[in-house]
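One chain is shown next in structure tokens, namely the form predicted alone.
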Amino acid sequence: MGKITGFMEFSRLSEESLPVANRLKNYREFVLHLNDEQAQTQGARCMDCGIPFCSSGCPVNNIIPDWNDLVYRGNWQQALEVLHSTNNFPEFTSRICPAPCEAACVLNINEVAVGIKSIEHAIIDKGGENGWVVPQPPKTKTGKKVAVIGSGPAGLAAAQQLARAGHDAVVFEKNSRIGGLLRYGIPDFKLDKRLIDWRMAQLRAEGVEFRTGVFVGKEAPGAGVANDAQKTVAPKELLKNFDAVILAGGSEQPRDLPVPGRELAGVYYALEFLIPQNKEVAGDGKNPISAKGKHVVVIGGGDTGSDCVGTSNRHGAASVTQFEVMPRPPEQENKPLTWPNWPMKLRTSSSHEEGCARDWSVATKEFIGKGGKVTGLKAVRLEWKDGRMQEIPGSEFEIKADLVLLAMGFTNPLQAVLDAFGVAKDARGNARATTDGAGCYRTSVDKVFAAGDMRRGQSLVVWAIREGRQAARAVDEYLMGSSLLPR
């Protein structure tokens, strides 16, 4: 794959970002990616490695070292192909997957891995700007329908490829747009969100319907989840009137943090942050929590978290502290012991580098407030004891705050989603659905089927997109007995 001595001779080469005074002034995306010639070397430093683990820790399996081959050699085209054939919205992996599939890439044990991220990027852009991008509707109907619930990544994923199998794939969404979590969750400079709406037009050319600001189930959504639902529908209606459902929504109840003072106003999920800034964005009405001049404290040191620091900063906030409770993770992993498995390490987002101060093995003890405000928090240090996180004795301290946004992760789907139909949960609260076997992705409930954050909690959009494509599988058998969309 590539060239043979390739990854020899070529070393990696890390996409451009605009420098940050000129990105934080708009919320544009500011990752240029590689033009052919950079694209094409980093394919040539694919080794013919026998055992492709980029592949197996890649979620939909993408192919990779063929498609990397065939940039090296110029087929950009058939390099489309080859990308499409495992997943449906490389425009989203591309920008903002982790890439799990560098992490195990061979070239990885002992040097640094070939930039798949970028050669994917690069692909998917070269392919949009020429136009190869274009509908595949079903050459036949088979006159069954299908409901999706949620239109995040793995809703639109599963329409999709049902559509292509000959259904009337009819999509549900709460929110006045497209795009669940993808559009409402994830600020735009990471993802421009007029990708989804191309998307969505070429969705619309195979025959997928979208139904927007309505509701299923019964209304009771959680704290910071988008809702513009002007309609509500009972599961009893979609049952009646479809020959399967697919649950996909995404999980969007937050995690709380029960201490003193969490009444202050001031304190804030992320989500109540982020969705408002990003229907700011799209033209939908003015965020009614600002950063501006304002001292910030995030609380959470994951992707949400890092999108929440991003945010405040072209807010214009005087400061912004982000707050972990693990211990601050090595800058380099331990190969020989992680390899080919994502390693916990030292991760700096393009947010951190805008401006941040990140401290680690903090927890939050009480916040601190005066006239009903937020003004501040009192935190301690911790340390591991006994296998446990524990304390340390006067380590105590406090941080000014007049914002505090809560970035701690999801617990799980809406319950009103999953109460409504009736199904059985596994003790996360999620949907309960195997993904192997004769009924894999089916729910207890007749005819309904889960997949995504609906069946297997907060996870990556690479996951989602995965399962997704495979509940599609899955319900094509059910409703004609055998199919022949990919697993």
Contents of the next structure:
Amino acid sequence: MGKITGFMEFSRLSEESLPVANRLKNYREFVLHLNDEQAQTQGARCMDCGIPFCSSGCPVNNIIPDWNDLVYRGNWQQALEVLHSTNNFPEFTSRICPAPCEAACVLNINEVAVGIKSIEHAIIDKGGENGWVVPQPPKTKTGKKVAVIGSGPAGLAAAQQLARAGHDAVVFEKNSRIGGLLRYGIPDFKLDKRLIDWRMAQLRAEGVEFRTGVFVGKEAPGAGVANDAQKTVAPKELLKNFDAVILAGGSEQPRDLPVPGRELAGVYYALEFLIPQNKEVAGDGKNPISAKGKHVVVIGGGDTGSDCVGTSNRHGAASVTQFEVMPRPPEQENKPLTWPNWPMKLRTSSSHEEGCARDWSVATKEFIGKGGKVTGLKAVRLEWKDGRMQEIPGSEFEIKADLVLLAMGFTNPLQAVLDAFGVAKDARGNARATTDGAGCYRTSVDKVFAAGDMRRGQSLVVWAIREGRQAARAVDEYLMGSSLLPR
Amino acid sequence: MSKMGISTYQSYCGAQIFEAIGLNAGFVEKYFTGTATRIEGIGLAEIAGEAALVHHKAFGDDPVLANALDAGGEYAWRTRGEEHLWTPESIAKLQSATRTNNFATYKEYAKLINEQGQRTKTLRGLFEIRPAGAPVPLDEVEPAKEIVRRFATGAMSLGSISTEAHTTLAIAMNRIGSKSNTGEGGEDPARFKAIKGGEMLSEIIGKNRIASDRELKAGDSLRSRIKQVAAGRFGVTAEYLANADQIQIKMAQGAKPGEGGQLPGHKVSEYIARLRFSVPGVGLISPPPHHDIYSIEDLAQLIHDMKNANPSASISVKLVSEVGVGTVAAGVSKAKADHIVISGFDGGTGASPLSSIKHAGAPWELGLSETQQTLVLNRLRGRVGLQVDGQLKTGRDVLIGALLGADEFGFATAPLVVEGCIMMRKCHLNTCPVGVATQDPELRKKFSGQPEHVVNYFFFVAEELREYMAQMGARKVDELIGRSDLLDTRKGIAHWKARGLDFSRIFYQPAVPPGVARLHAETQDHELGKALDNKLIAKARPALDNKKPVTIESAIGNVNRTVGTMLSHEVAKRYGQAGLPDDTLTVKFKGAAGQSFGAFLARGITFELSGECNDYVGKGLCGGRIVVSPPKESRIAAEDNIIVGNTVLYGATSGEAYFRGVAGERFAVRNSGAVAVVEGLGDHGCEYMTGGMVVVLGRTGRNFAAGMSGGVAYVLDEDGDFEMRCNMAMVALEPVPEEVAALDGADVEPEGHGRVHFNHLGKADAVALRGKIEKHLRYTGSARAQLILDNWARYLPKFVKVMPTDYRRALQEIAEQQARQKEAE
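Please supply the coordinates for the form predicted in complex with its partner chain, as a counterpart to the form predicted alone shown previously.
In what comes next, the whole complex appears, and the chain from above leads the way.
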């Protein structure tokens, strides 16, 4: 259990980042993982709680106290094994997870939480460097074929689990590269795409087949959704050739802002900007949208908004402003009332540090433009009372903008895909399926399962991994009658 | 075996100390013949099935188990491990509900606990409740503020939990007219004071003793209404007992029936040690056997002693749920206890040794129903209040407790969780990060519990209970006590191991005529009116009221039990621990005294007995002086004959005793500050002693100084074979140094009881010893003392000093600390 008194002796050491000036010059990762000694000391801070709230706060239920202890004792390889036992892709989560585990850490009640994510980062990077991550092909094959639609974290996790259970897993991806939003949504400076390729190699060796550039469904998706499919496959055909199908296509439909002037050039969905950027970095052609020298306004204060801020700054924007409709959250949460849950508090991302004006309780009324191009927007300040917003009379203002990026979340999965399969949907337009008990993750259509954002709506990568794993188990049970795959 | 309180292999064999829970009678009869099993359950087929299941897991292809063992999760919660009732979710909801006073959130918490579904964590989780009649409107149900009076917090000592956590519980319980419990660690007399309002906690307890301060309100009280008396007798003084509303004699602890309290050394701070009259840094263990209880008659005697020590307090006896507890409870009821606690097995786990957390003790449902049935059947139930405890968490738990026969309800873990406990299960390591179960001042600063939250919790529990009562058509809790006919087995329990369970013996109601009490309805007659003390108190009025010297002469006989205790209570009530000035009140007795002569005798009182004594002389002595010598006309050789019985000076905290003659067994066990001179001893002398001084002018029995961690003993070892009879595990023997360094000079006075005496470190040994023997001579006229003093140079080298090694370490540490302080100044 770490060091019994470690939490009293050592303070938290956060990971170092390269200076802003350096990192703005390129799209490379800039967060440095802890060295061995630092990670061991941080592991010593873990208290090995009788009830590890971290573990229940973590969507994949990482057995955090155990690997903290193993790192503290220098038993890295075993730590990696424990980490992998609950999480297929720690290289992703250790970089881009907001770490609800740390919010739930018992030390977070009245101290600074254990640096769980930084320890995870150190473990998986060390495992990568030392070649400890090797394929685990199944001993025997079942001869069952499973199609996984979508190659985001849910699809990849499901495919890996299915392959390890001996099934032939085939991943269908409409884009030319594997990874979904990991690949195309998240900028390289937050997640080095080589990590996806590295993990894909393992999946391939375990028997997962990837079919890229194949769209499963009928109608092609609209703007804001990445799609370079060369080929379309009808669901019917898939159902004929496979014993089961998992829908793991994510929640891709971006939320629009239908105000006057929305049609102006220069107003884009965030992903219309971010996806080509990721392609550009990957060498797949230039991003048609540039923020260079422009006044950029990002609407939406979430992670995608942050990614727009960071990318705009790397382009060399003249200014970056970010609006959020919700009120400014408190700097410090009221821990006795929020712990162990994820608290509402002011979060400043690394992209914010790189330069950005932030404003809260702001609603956009109109985009204004000249010659069909956006030049600014009209906005109004809001007052929030009992969860309802009200415009403050007379608070209207205008702001200059040459590029407006809408980062207001995603409303639901592509309806066309769900409709093509004919699965029942919930009120929010997600594929309907439960997560527990008999028949979990199964949609209303025989043989068809759903997992990740396509089932739960937009969420975290770590939730997608959880659902992918659990859906794989459900499929395994469905095909074989029982399953040894962990949930 | 020691876990079960068994010391020898012979007592273990065939002792039938196990109880089967959830195994059917046919199976038990065949393979564990004679073992009790009360709720039936699975048989050989299911057991074999489970074994096969485990085997399959071990040798199957489960990828999770390929390189690692099963997550387990018995002792620490694990996502895919053993189910628990305290989960991240239930703890978070309870804390949030009580901090924001949100009943709706509390009900979400209660739902998690009450509706266990397939998790089947407790017996009560398998029960269903039937209505008593048509539903009644909620506002006709007994108000919550009445119900909470039935609630008490569990016996968690100051020591196991921090001063902050302990006082918060006391404040909360006193605010709502419920009871908090000292636990077995004594209580700081500063906490008995009335609060005017506006004082800070630290002003009352001491600035350097509170790490997380709070302002107190007018009418608050830090006093725990229940004072526990456990085998260790830590801090049990006349003043402590005088400040009780209830005195709880702990016979065992539900979670670890054979073990009892264990406080590791690193949690014994200077403050804790002072309150317990023990040595800082030395671990304290109080196993169940009380050294003054070897039979039910002895327990009756202790109950009588306690009643004398505080006639207005009710005397409670804490028992644990086990097969046969009903019979014990019947005995306890006849032994005149006013109150009985039935404690279940699943409490107190954080500080329990790992091996006791599981599979030790039994669920309270079993013990409570047996107790209720036995007491009702024998028409003893009305005489006692019956309390149940052991992981009570919700109003439903309370309801089931009431239906099975409880009048009152004890809660421990749940209010601790409300105070901030997050079930670290590190209570034994002193590293509790929320300042609850630690003595580390740095960690105690982080304590954030509030009495208001605890109050909210108990009202939530009461409100939840009221809702149940309204639904089932009961207006008063009294209507429900013992109504086990309203319980039934829950339908549709699908767990394969729940098959075959049969609770009919738990739900059984004995067939007795309607008039027979099934709840607490009478008061016990303790026969205090007959006590000799009434006469002594009357005669001692000038001393009690005005501190005027009084001398009383009285005859005494062996029917006079517990003489001097009620008298001492009168002193303690008025003057607290300080008592009266020395020699204010002298009582000269003639005759053969009964049990517990001079028990808890207070400072300023001297008992001189010309005659002899039964057992328990000077039990819990606190400041008084007891002198016993044979009648002048007696021609026996005093030093060769027994003059006082067994278990003399047990749990004495201060005072002096001089016995001209030999004492029985277990002399000065758990003495923590009294000074005694005696002319010979039986076996087990000075066992578990933590302070004070014992001078033995003759032979001792075997096993002297076993578990002795403080104080000193000087034994005259004329034959040079004392070492053979001394238990050397914790002590060192050394000759009394001859270079009588008159450096420090004076005698060692017993003042500062329990505190560490510098003089014990060697320099003034001979002076101290001689002083004591001189006093012995003066008080008793001992021929033995005269002989030794007359030939001092010859006898002194024959004295052996028994010095606990822990005590020496503590003394050295204190000396070093003082030296450092001096240097700093």
